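Okay, so here's just one chain, in structure tokens, the form predicted alone.
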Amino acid sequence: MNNLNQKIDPQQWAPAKVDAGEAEFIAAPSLTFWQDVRSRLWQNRPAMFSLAFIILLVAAAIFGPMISRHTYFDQDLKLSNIPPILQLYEVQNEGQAATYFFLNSGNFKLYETTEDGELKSILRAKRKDLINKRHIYEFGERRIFVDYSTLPARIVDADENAIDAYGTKWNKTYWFGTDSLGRDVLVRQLYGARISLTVAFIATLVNFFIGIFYGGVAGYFGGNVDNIMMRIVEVIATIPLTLYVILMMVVLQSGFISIIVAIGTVFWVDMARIVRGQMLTLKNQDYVDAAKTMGASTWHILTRHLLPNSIGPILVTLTLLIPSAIFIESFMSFIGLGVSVPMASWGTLTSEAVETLRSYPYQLFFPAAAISLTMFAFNFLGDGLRDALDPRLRK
């Protein structure tokens, strides 16, 4: 009863005061479609790391060979198969500075270095004992033996005691080591990135324009035009892509231009199908009918209305086609149908390294890692673009 008789303050029922500025306040900022795409792509960590990796890779491929003191074609057989990580040994002589060197397990030779791992010169053996399988080196009054009677080779002193390594240093002269001809692996790796990425980008751009034009025309006109054009696409698609490229390369002869032409002539099939599907979906929209009513030409409708609204799937497909082109180019070069020597691509580097895989695995590791990381980067970026461009995920 006391609660029923309690008086209520009339001020509690007074209307709330709302200022004009507060009435117009928007809790979240209004973003355009591309601003929202950029924001969501920025929040996708794998896609952004992949984009940063691709930018660094392109910059390294362009400027790396220019600033390096080595070239991709210079050969020095005395410095063949130098590893990127050096196991240094130290020899102390009375009244003289210490001498640092490392043993190349491939040719059983010693190379003089600095304490930090900078390569200086090859050391000449005083005598080679082929019967006992050892090389004899002299450092002042001290004599060192490279014993390769049992593998792996070892360094012993005059008393047949094994000499322990001084330490492990990174090769400051050849960061990625050298190949079987004494060429710098790092510069050839960067030059190979230039070749592989150039082939992939040019072939993808060619496919981009052919696929958009072909798929756009087929999807927009439909009917018999669509049936004839897509039957041609199906005939091309029935031939395995790798086999077709191999046949084209055999006819055109191997080379940089030939592999671009070979990939570009058949790689547009997937893009054409994607664009055709988008045209079939969008050509019945109201804004297309409005454009027709206003007298817009077919070319105007395709370029100003349909293709801009299909840019999302087109960009995603384009991003995913690049790693496929890189893989095809690498495979062609691996089997000997790519660029010719002394030019290098990741495929040729891989092919050359297979022969010395057991003795020098680092020569295969670097190009194989480059191919794998680049393909992963483009695939992650493509997945990020697909999610960012999906309007159903827009908040």
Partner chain sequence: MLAYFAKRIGMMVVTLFLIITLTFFLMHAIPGGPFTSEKMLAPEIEEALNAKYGLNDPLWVQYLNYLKGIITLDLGPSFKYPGIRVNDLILDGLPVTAKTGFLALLCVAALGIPLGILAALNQNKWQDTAVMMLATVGVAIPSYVVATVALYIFALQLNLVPTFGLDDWRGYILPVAALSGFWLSFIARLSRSSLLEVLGQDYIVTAKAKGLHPLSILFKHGLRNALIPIVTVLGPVVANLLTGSFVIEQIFALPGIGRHFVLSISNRDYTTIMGITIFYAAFLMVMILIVDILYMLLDPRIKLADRNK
Given for the second form:
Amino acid sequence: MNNLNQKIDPQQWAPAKVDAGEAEFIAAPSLTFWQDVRSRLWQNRPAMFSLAFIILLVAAAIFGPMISRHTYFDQDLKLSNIPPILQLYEVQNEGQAATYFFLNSGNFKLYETTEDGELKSILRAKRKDLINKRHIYEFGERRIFVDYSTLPARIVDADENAIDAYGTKWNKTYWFGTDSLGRDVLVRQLYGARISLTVAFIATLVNFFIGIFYGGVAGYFGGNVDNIMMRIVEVIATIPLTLYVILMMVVLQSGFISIIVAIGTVFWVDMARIVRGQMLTLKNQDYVDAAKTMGASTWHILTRHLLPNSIGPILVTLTLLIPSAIFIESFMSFIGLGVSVPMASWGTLTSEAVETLRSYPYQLFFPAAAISLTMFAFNFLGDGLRDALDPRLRK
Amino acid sequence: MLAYFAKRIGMMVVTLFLIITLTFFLMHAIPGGPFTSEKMLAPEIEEALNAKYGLNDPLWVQYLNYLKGIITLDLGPSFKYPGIRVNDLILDGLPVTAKTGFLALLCVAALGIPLGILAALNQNKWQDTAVMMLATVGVAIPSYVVATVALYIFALQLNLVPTFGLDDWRGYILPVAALSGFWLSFIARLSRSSLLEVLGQDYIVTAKAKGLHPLSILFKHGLRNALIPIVTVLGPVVANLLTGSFVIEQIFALPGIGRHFVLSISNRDYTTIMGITIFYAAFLMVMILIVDILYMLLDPRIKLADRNK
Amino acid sequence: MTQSPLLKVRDLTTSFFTSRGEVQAVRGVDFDIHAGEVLGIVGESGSGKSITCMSVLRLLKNNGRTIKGTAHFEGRDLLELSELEMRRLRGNDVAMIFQDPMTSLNPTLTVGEQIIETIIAHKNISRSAARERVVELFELVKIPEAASRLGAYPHEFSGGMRQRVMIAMALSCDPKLLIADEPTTALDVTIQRQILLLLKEIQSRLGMAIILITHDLGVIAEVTDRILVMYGGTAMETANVHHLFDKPMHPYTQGLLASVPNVNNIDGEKLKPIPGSPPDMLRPPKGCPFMPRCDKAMEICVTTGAPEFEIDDAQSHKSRCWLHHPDAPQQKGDAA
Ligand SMILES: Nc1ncnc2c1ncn2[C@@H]1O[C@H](COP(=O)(O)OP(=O)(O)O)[C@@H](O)[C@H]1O
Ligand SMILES: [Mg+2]
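Same protein, different condition: the form predicted alone was shown, now please give the form predicted in complex with the partner chain.
Full assembly next; the chain just shown is listed first.
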């Protein structure tokens, strides 16, 4: 307590100027709730990357198939199962430009290409020696042999010397290669994204409206209406949803519309519960009473006061519904109950790839990566949104 | 207590009845009889088959007969495999499905919960980050993708495990891993957040203020309460392990119920689809009941709520 | 007072480190409490009352840290004790009662078990002996049909009964110091007084010291011996209770007494709430925390927090306000 009687500059005893006090006391900038949410979301790297990824994906799914020179259904069996990365060989011919070709190690066919990996055409074998397991090709004067008596297949010249590869090139014609029917994998991927995302978005919207309506009605009216409606929800919740979707698909027959109907009518239960819960808590709050006494209509209260306040949890549920819908669609397609051929979705692409897994494992890569990344993105975004909306959960 | 169970079982029977009815009429709403799609069938043979299976009776008669069958635990004949009953198919697949399913459930509980606890107790440290990253991967990647990729890497490339069949224990590794992957991750995340939530509760502060041992606080006050939400999702977990097994059994060529189910779908074997669906539903109802009992044992508040009603 | 205090807190400083910055919850609090004394801590919500106590018992959330200061209990600095020593002390020598009996009891354990485990943790006695002790405690806190209520769960009790359970739990090991953090705030008005008087009655019977944090200035005079007024994480004023009510020195205390119904203005005098709101502890004012709301604020208050001035030693009256400085301009004759 050494400063108890210290000398103080007399000026200091003057009454404090109010604004001086004010200046000292600037509180942290106060943000509105939504500004706060946005800034928190913005700081969440994974969520923002996910959002960017989703936007890119949607754009690619919409515009990709339009600008591609291939279509998702054009088949060319001569050009089947071509990989995205080509191992090129070179044959020199006197007086002529060199010929480039690559060997498809899965089916031992040769394809002529340009030097930088543009696919020209399949090469015809002069003779196929099935006993010694070799195909004979002629390039002008030169003969080469595809020897597949030992695997992996090799290319040898007339003197039995193995010819070394000229180099590896990215497939310029089919960036992601072709599938077993010779269709462009990239455009089918993008097309698959289109189908998967469309199904997921529409189904989620349908669920959203059913859930909002159901939960809103139950929560708003409360009492017996609420009791009965929630009993029904309890019963529905005990039915495994995948089984229900399967049954619906069996009954409706596979197809684009069926899968939307089937998925669109199963996932609303969570949404309904959340909306009801929100409605019940908000219903008793003062501003609703205030609106009521001012003679606002039920509909007005519902849309102007209650929904805007419950939008947070609803948004999160919605974001997390999308990956569920994507998953269930691909699951159905995978077991053969999704969209019908030649339509493609990520599920059908995966199951097609599984059939050729032994010979062309890389075909599994693209659909598996696409669906996994998309699921990631939506999950991260959903988690990020939830954290941003509910700061209590943030650390 | 007893009244509560009576009520629960009553609810269960009603729900099951609704599911049976719904399934039956859904299946019979499909245009064309079950034998119409068979190209080779002459009309008189189809007629004979229809008569044999009672398909010419009015729908409600068929329905009552079906209900009668179910009461005597008979799910009727398969339409596609002559002479085989749906019961036989289920019994045939049950051991495989039950074994993989049980192992997967074990993995989910025995790995998921401890991982979640580990993460929660080391919140924001590397253990937490690692578990959460793994769990995010597990939740995001669909089981059939995990299964096929794992099949390719471990069975086809590395030859560590057989590509199909369950002849030795290594055959179980991939199917169980693929089957449990999602739920393991889900439970790990749930355990983490649930434990964190509980550890933030006032009564944990009370327990600390009482000078209890940290382990007593963690187990008796923390985990016991954190388990409640985990137990409530175990019912759905079992349901989803079951439905997940459709694809897993398909990919690994395991002769389980799921495989029969998927086959019956592509064969349009309606009685089998119907039968297996109902079997699943009944099984799940029982699981949910068990989970409810567990839940009641863990949370005394539930008992009172119902005693008062 | 010649004997050394039971608990002597000096310069206690605690902050929370959040995503938005450092929340300076407690900023250099000093106080003493002697054996058998009842100290009341009052102040607006957010002024750091709870965190002061939690810091002493080292029960802060993970993001909170006591940065400096000492808290000597019977001569040992609690802030320096090992975790084990601290554990032996909590619930045993120093017990705590929390604000909300609804959430402070574990909903999934019987109340009996929750008390028994406390006794067994500290005393070397059998379960059955602990059970008997709980029955006695229930009778002490006047829970009817004590013996039959042991196996009940918290939700089977009313709020007031639950707080009695909490009190029984806190008393279970005969603590020397009982910290009660707003034990009545969450209860019905009719029950609040009962609980406080119960506490007082038990205190006079068992003779332990109590720190009572409360909003209720109405009963505080009946229950406590001395009062500590907190604001913005600092102790503003302390004095024996009646003396403080008679002669509040600090402008904040004066404002506080004028803003709530209490023994002084019980006869319908008009209540005057203090204008403005408590400071944001993320960015506390540099000088006196009360300065922005103080109608007597001076230039010096803006820049420098006031030291603690001894007002009246006999009444252990101290106050942190520049107005008590000998050179300070006299305020309508009520400065020291
Ligand atoms: N866990 C926490 N994280 C951040 N700030 C906290 C935390 N707990 C308390 N605070 C802050 O500490 C200050 C003092 O709180 P407290 O002691 O609880 O006030 P009271 O006097 O009402 O008991 C408040 O400003 C509060 O916001
Ligand atoms: Mg407090």
